[in-house]
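One chain is shown next in structure tokens, namely the form predicted on its own.
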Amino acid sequence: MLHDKSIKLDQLTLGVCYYPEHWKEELWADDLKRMLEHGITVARVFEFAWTVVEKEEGVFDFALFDRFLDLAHRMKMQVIMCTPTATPPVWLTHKYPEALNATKEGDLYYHGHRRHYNYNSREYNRLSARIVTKLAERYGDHPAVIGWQIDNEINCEIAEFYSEADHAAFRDWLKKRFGTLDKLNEAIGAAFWNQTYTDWAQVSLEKKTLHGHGNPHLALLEKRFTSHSARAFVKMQADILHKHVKGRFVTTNGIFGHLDNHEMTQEGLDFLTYDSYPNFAYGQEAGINAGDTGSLKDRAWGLSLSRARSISPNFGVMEQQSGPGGWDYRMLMPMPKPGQMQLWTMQSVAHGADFISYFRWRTCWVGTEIYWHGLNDYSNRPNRRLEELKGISALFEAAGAAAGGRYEARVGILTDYLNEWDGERDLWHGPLDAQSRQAIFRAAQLSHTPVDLVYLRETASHQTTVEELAPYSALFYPHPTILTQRTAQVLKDYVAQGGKLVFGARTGYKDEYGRCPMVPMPGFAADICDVEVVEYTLARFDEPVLNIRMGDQLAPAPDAHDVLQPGSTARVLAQFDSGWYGGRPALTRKDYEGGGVAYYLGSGFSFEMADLLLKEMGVRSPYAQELTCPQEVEVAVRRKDGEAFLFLLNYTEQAQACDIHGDWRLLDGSSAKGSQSLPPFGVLVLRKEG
């Protein structure tokens, strides 16, 4: 059964990341006082402070955090405690080097950074369990502590693990999964290139190979195993905390690779919190938003927030960007412009966040993150960002009742972990899928069509049902190369009950291990769409981009092309306009008796094609009768207990005007009908009954 893993708050709440161990104790009271004056009521602490309480193995001293938590309680500041396992102490890795992660070549990642441990070291699990237990026993019922964060950003920095402990645990995991070597060899296609295993001792995670890549099917299993290991590590800590911290929530922060974050949350967390850094769009690593985002820039971060919302419909943000960012050697990001801190904060709220914790209170004066700025600069003097925070606090107070409201979307973009992981290796569909997802999101954003990112799941704890998909009028599943029979049946049932579904090129020709069975393409999708892929090709780099002609409209057909043969129940909506398959079907439609429709697009999704499909399915611009806004303004609605909250977000440096037609009210209760102006990077929140 799928449980609602949402944060439970009655009021929008502000917090901040704070590191009392970094600052002189005489600063603490003034820091907490100023936090409260700026509307911050929650501080997150202890995420990297293991050595502070355990300077030597088994020798504990809690005095510093005893004093801080008691001070926080006296000053009515609430606290989120973290477990410190993201940065093991030097004494630990020196004495127990088996706790360290390693490269494919077997070289250890030594001390000096963070997240340099592995999840399968027995010693590291033992010592982690002990420090978590000690903290939970001491602070589990402390009146200042309202919740706990496990570790920090699971699988951030690195999501590959090759220590000896990992190799041994991988073999054990495969034995439990397959039972025999014959079944493993069959699953990974070991007959190819003479890769058949004859003894379990021969089996390992990937090691250094020619060109850097080994068996692709074993590599996909490796990612499943990495997810299993990370989740087990989180669950170990969650089980300890739940035993000792009754009445306090347990969460972790961030969404990172080779980890089924949905399963992790279901297995041991109360909800997920996310780390929101839209300023990546403007830094030297802006490629994080690579794909057909056009002019979205920081607005594209909404797709990342949608990912968090797919796990916890109401979530928290444990780290919200408040200043320029960067370590001393990478991730360089500029100072947010006036208004952008508020814009990014309310972007998170609009997408479902009810708790926003800024990173960080004061910029650190030592270490790798000296350029990752917080609300306060090194000088600790008043600044523009703190002044902006006062306005954010006032807006949170006025719009606080939106907490608990659910983001409203009738269009979904489907995805799943297996295709994401397989696409990291398989260049025939991975980059295409990322580009198409961004193109669909961009078309939805610029037409004011809210969308959800929806994960299809087939796990031990949950399998997606048609009832979960039924609230969506339309679903895009861009390029599900791996499409199982069960998932295909759920999607067919969705269409049969009136839903509209769009597949793209490269659909359905792989099984769950990434193998290509001897069946016509697009595999199980053929029955849904009544179409066969008779040939496929990548676009030629030396030829112009092909177009698809749909009536009198042209749309680019990027990267991959499927040559389609529709069956008797499918009709052709569009054709390729050139190339050796010019005039052949490029988009087909199959209608179902219940009003549902299944589409197959024989290419990648361009922005133009995604926009045409939104129109074709009749789901574009659902709030057109309520308001008229320029493309530059994002429109989002959250609904709660018969009341709707409308968020209008201006991502430009120019004022933008929206015309309000519906019966919306400003937060002070007055009518909002007519023209409403949003200043540069401005935010407007409206509300109404119904």
The other form holds:
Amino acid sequence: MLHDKSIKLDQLTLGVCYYPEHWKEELWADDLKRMLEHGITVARVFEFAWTVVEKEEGVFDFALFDRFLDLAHRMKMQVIMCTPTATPPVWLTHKYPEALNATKEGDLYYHGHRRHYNYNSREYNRLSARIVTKLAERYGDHPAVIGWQIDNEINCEIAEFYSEADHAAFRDWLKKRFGTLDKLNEAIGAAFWNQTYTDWAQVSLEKKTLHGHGNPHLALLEKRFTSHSARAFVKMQADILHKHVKGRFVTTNGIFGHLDNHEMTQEGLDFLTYDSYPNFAYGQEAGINAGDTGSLKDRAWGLSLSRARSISPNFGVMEQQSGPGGWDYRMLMPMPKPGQMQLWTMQSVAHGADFISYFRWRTCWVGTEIYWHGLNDYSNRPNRRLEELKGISALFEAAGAAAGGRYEARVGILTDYLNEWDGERDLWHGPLDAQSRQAIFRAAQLSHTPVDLVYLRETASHQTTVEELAPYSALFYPHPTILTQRTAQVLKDYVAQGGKLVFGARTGYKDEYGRCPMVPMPGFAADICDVEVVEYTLARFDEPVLNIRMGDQLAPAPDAHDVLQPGSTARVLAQFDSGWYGGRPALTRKDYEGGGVAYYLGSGFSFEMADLLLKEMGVRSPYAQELTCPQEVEVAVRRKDGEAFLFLLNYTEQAQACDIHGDWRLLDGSSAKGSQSLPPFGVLVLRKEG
Ligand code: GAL
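If the structure you just shared is the form predicted on its own, then what does the corresponding form predicted in complex with ligand GAL look like?
Below: every chain and molecule of the assembly, starting with the one above.
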């Protein structure tokens, strides 16, 4: 059964990440006082502070955090406590090096950084369980503590694990899954290049191989296993916390690779919190993976926020960017310009966040993150960002009732973990999918068409049902090279019930192990679309990019081409415009009784094609009656109990004007009808009954 894993707040709430162990104790009271004066009512603490309370194995001293929590309580500051397992104490890894993660070559990762432990070490699990239990017993019912964060950013920094404990656990996991070596050999196509295992002792996670890549099917299993290990580690902690901390929430923060975050949240957490750093768009790593959303810059972060929303419809942001970023050796980022901090905060809120906690109260004066600025600079003097925070706090007050409102989207972009993981290695798949997803998101953003990211799930705890998809009028499933029969059936039911669904090139030719069975492409999608792929090619290197012609419109057809042969119940909507398959079908549609339509696009999605398809499906610009806005402004609506909140977000350095036609009101209650101006990086929140 699927549980609603939303944060439950009836007021938008501000928090901040705080590190009492970094500062002289005399500063604490002043820090808390100023936080409260700026509208911050929650402080997150402790995620890297294990040694503060356990200086040597089994010797506990809680005095420092006792004092901090008591002070917080006296001053009416609420606290989110963390479990400290992201940074094991030096004494621990020195005594139990088996707790460390390792490279494929077997070299250990030592302290000096963070997240250098592995999930399968028996000793690390034992010692983690003990510190979590001790903390939960001590602070479980502390009046200042409102909730718990497990670890910090599971699978951040590194999402690959090759310690001895991981190799052994992988072997056991495969044994349970396959039972016999024959079945394992079959699943991983071991006949190819003579990789047949003849004894379980030979089986391991990938080791050093030529070109750094071993068997691709085993690599896919490896990612599933990493997800399983990470989830088990989180669940171990969640079970302890739930036992001891009645009435407090349990969460973790961030979304990272090789981890089924949906399953993790369903099985152990109350909701997910996300860490939002849109300033990446302006820094040293801007453009990395930005693809077609490159021109959206910080606005592209909405796609990541949509991922958080797909797990927890109302989520929290545990770390919201509040200053320039960067470590001393990478990720350099500039100072947010006036208004940008508020813009990024409200971007999170517009996308469904009800709790925003800034990273961090004060910029750290030591360590790798001396350039990852917080709200306060090293000097601790009043500054522009703190001034801006006062305005944000006032806006939270005025728009606070938006909390609990659900982001409204009638269009979904489908995805699933198996395809995401497969695409990480498969170059015919991953880059195609990434660029299409970004193009669709950009077309949706610029046309003011809110979209959700929708995860199709086929796990032990949940299999996506057609009822979950039914609220969407249209779904894009860009390039599911892996398409199971069950998922195909749910999608077929969706179109049979009136939904509109688009697949892109290279759909459906792989099974769940990433093998390519002997069936015509696009596998199980053939039946849904009544189409066959009769020729295909990689088009990524074509110069210029070939076009698809749809009536009198031309749209670029990036990356990969499938030449289509529709069956008797499908028809051709568009053709390749030139090249050796010029004139042959590139887009087909099959109509279902009840209004449903299944489209097959024989290429990657360009921005232009995504835009045409939004129009073709009649789902583009759903708020056109309500307002006219320049494309530079993001439009989002959150709705609850007969009330709607409209968020207008200006991502540019120029003022923008929107024309409001509907009965929207400003937050002071006056009518918003007519022209409303948004200053550079400005935000406008309007509300309306109904
Ligand atoms: C996050 C992390 C924080 C801090 C921040 C800035 O990923 O959770 O602890 O490191 O990034 O680097």
